[in-house]
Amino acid sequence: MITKIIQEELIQKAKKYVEKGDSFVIVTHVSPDGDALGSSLGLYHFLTAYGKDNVSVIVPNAFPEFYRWMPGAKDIVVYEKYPDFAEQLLHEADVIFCLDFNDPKRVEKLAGPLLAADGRKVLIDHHLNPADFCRVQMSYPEMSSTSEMIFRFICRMGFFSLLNKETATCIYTGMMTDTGSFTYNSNKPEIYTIISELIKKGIDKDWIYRQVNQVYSESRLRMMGYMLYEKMKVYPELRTALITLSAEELGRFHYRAGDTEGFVNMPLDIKDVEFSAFLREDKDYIKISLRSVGDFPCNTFASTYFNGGGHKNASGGEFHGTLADAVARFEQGLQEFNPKKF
């Protein structure tokens, strides 16, 4: 038995949109991760199984190569490559689902066309402090992932029978990746009830794990070794570790989107390290990834020092400035927001 967490009124409003809508667009955040893609493609396959012929998934920019195996991934519209087509889809959509982001700024250049679109907008997300930009807002930060919420949404509408293997595969991928393969934000029994139901739909969870975690390039492994040996700084008195990679260093190892996935988790394997940060130099800003174990609130640290947010043990943000300045900001935060206090 799965608890009815999402409010019934919200379920019924969104269900009417699903029943009456003819054209649907699903949008997720910039640099889409496994949960963004899993929830979006999971909903895409459900709507298709429901009989909707005009369903599109739009992402702001390219996603990692190791997610391209996912059912439906080849049909995703990348706004960065096809802006006119993506804007046309948004303009013509009856219903627009906004998944795995809490604010239009999280879709960057796609925000303007998204907000200008007249379609009925539905937010399904699990991040704190959602902005008020959708008619229906299902925001539940206590959920492990947006993919888990998609499962609950489908079931609560009464359409569990339409949840096919493709939908289940995508939902499981999102749940797995957004919990670090169920190593954080995953201590609630109902998560495993959901997994059991997904397995009954025919998914191969071991195969999914291999597709996501064991298909990296040689360059990625060499970059990992360099990162751990040369670029990891440990602050033992603060139970903290920091990793940084500059654009030049990324280029040296032929970086492709997704190659640094999971790097931020690695320092947590060190005894007594409870807080890990990874700062990666991007084209226009420094990308911040934060992970913790125990009670240290990554999301509070992210929002205080890096204009970010997320979950207690897994959060992120960004810094506009040099990598050196971002490190200085991080170290300032460590002194003011000492992990040893938690």
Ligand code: 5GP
Contents of the next structure:
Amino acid sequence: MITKIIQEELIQKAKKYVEKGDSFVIVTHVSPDGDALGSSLGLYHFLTAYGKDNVSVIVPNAFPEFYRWMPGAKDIVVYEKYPDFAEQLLHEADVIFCLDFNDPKRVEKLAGPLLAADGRKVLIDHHLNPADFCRVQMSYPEMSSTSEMIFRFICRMGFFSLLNKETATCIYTGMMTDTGSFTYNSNKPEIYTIISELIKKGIDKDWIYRQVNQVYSESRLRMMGYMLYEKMKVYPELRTALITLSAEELGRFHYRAGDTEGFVNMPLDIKDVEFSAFLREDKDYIKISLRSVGDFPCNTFASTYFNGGGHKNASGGEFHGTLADAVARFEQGLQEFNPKKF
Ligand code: 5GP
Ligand code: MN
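Alternative state: the form predicted in complex with guanosine-5'-monophosphate (5GP), after the form predicted on its own:
Full complex below, order starting with the chain above.
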């Protein structure tokens, strides 16, 4: 038995939109991760199985190659590539689902067209402090992933029988990636009840693991070796580690989107390192990724110093300036926010 987490009134309102709507758009956050794609494609396959034939997933920008295998991934509309088409879809949509983000800012340039669209908007998300921009807001930060919420949403509408293998595969991918393959944020027993149901729907969880985690290029592995050997700075007295990679260094290893995925978690393998940061020089800004174990609030650190946010143990942000200045800001933050004190 799975407990009823999502408020009944919200389920019934959204169910009405599902029943009555003809055209649907599903939107998720910039630089979509496994949960963003898993929840969006999971809902996409469900709505299709329900009989809706005008369903689109729109993402603000490209997603990593290692998610291309996901069923339906080829049909995703990338706003950066096809802005006019995406805006037309949004404009014509009866219902718009906003998945895995809590604020229109998280879809960047898509925010304008999203807010301007007249369709009924439904938020399904697990980030703290959602902005009020959807008619129906299902915001449950205690959930390990938005994909798990999609499972619950489908079941609570009474449509478990329509949850097919494609939907199940996408939902599992999101649940797996947002919990580091069930190594954090994953102690709730119901997660495993849900996985058991997904396996009964025919998913191959071992195969999914390999598609996501074991498909890297040789140069990615070599970059990882370089990063660990040359570029990881440990501050033992602060229980902290910092990784930086410049654009030049990324170029040396033929960097492609997704290649540095997981790097930020690695320093946490060191005994007594409880806070890890990764600063990567992207085209327009320095991308910041933060991770912690225990009570250190990465999200507060990200919002205080890097105009970002996220979860207690996984957050991110941006810095506009040089990599050296970003490091200086990080070190200043460490002085004020000593992880040892948490
Ligand atoms: P990642 O390090 O994998 O890019 O991001 C980890 C988590 O931090 C994301 O799931 C998201 O919740 C949050 N996050 C990452 N970048 C940003 C950002 O620029 N702004 C905000 N508000 N949150 C971010
Ligand atoms: Mn998520």
